[in-house]
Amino acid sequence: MRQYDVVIVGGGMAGLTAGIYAARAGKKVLVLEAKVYGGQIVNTLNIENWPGDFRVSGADLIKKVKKQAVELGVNFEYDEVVNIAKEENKFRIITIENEYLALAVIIATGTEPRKLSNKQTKDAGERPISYCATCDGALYKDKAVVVVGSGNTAKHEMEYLEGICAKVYHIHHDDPIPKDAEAVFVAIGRVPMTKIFESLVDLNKDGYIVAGEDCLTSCVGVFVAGDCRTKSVRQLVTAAADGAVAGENAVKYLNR
């Protein structure tokens, strides 16, 4: 069973930044990612609020950050974490494929799209359901689609699809889906990917890991970074900031 100083769960901007900071301090670091490095940001074509790199694509930005982490010695594995247990002063990380030991853990799992209600899922029938207009919008060029949601994300999805599709309907949660819509694009918010950690750290009523700006959780030796933390602003730049803080505090914990 391989042991690391720091195991980071999640390979988005928060997790990658945490890895960079821990590795620069000479720690042996592993980043575990179940799906794709970069998380939701890889689907963003133009990022306009990343300081110093105007209108960079999410995929290009993450590629550079991951390259930096690799060159600093961060280890990477594609694997899904199913449980973490504290054993005295170490943590046993159980994944689908392996088990790892760590002296410190950083949780950076982010969030995932909130799913349609059962009513709307049934209403959609056999029609495709997508959670990313930039990924799937081109498949419905000159066709009718519907966007479900009421916030800024729904607005942005609509603006993108209106440049491609013949007709774009906009409905709210639980409204009936128009019969002539050929695909359903969902933008009704996001939920934290933290269920497997509920016996390890404190979560709030919405499932976010309770931690302040120091990124310390209720479990000594476990830190949290990024969108899955209780916070008021969830942006790419704050994910990176969390990663830096969590990485630094994990290093201080290990050095003590």
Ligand SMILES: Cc1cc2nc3c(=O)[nH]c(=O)nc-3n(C[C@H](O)[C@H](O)[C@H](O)COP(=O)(O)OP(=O)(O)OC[C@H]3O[C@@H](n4cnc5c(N)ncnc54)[C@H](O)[C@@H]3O)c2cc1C
The other form holds:
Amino acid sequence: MRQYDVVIVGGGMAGLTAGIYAARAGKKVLVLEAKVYGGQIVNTLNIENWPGDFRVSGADLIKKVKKQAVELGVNFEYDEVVNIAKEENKFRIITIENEYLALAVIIATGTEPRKLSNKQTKDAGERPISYCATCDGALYKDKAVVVVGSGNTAKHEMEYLEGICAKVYHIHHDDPIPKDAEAVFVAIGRVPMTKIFESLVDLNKDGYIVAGEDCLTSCVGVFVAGDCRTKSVRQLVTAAADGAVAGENAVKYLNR
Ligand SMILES: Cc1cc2nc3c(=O)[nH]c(=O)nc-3n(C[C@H](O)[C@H](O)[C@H](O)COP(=O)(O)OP(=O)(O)OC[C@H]3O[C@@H](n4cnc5c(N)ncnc54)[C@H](O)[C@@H]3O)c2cc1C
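Could you give the coordinates for the form predicted in complex with the ligand, as opposed to the form predicted alone above?
Next comes the full complex, and the chain you just saw is listed first.
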């Protein structure tokens, strides 16, 4: 079984930055990513608040950060972590395909879109459900669609779809889905991807991993970075900042 100094779960901005910091400190680092490097930002076309790179696309930004991590010696695997077990002074990381050992772990699993209620899922029936108008909106050109949600993201999704679709309905969580809508676009917030860690670290009532600016969790040797931790601002710069802090603190822990 392969052993690393640091295994990072999640290859979004937080996980990639943590990898850069730990690798530059001479540690053997593995990033495990279940789906796509970059996580939630990869479909965003114009990021206006990433310092130094005005209106960069999420995909281009992440490509650069990943390249930087690769050049600094970070190892990468596409694999989904399903459990982490603490064993004496090591951690056994169990994925769908493999098992790895790590002396320290950084959790950077971010968030995923909140799913439709059971009632609305039933109501949608066989109709496609999408969580990204930019990704799927073009499939419904000149058709009727519905957006579920009431926040800023729902407003943004509506504006985008109005430029493509013949009719865009707007409904709230748990309202009935209009009969003639051909696809359902969901924008009802996000939830942390932390369920598998509930017996390893403390979570708050909403499922976020409890940690302060130091990115330390309730389990010694386990650090957390990015949107999946308790914090007030969930943005790229704060994910990168957490990655730096978690990476540095993991290195201090290993060098102790
Ligand atoms: C539509 C949209 C637009 C946004 N626009 C901006 C913007 O303009 N500016 C800005 O600053 N921020 C923006 N944000 C917020 C920003 O994207 C996030 O704050 C940031 O990407 C969080 O990074 P992260 O690394 O913490 O998490 P994520 O990006 O969520 O990455 C987590 C990664 O972990 C992986 N993962 C999860 N569970 C597992 C597992 N069990 N095993 C292995 N891998 C796993 C996921 O697949 C994912 O790739 C936007 C977000 C959205 C949704």
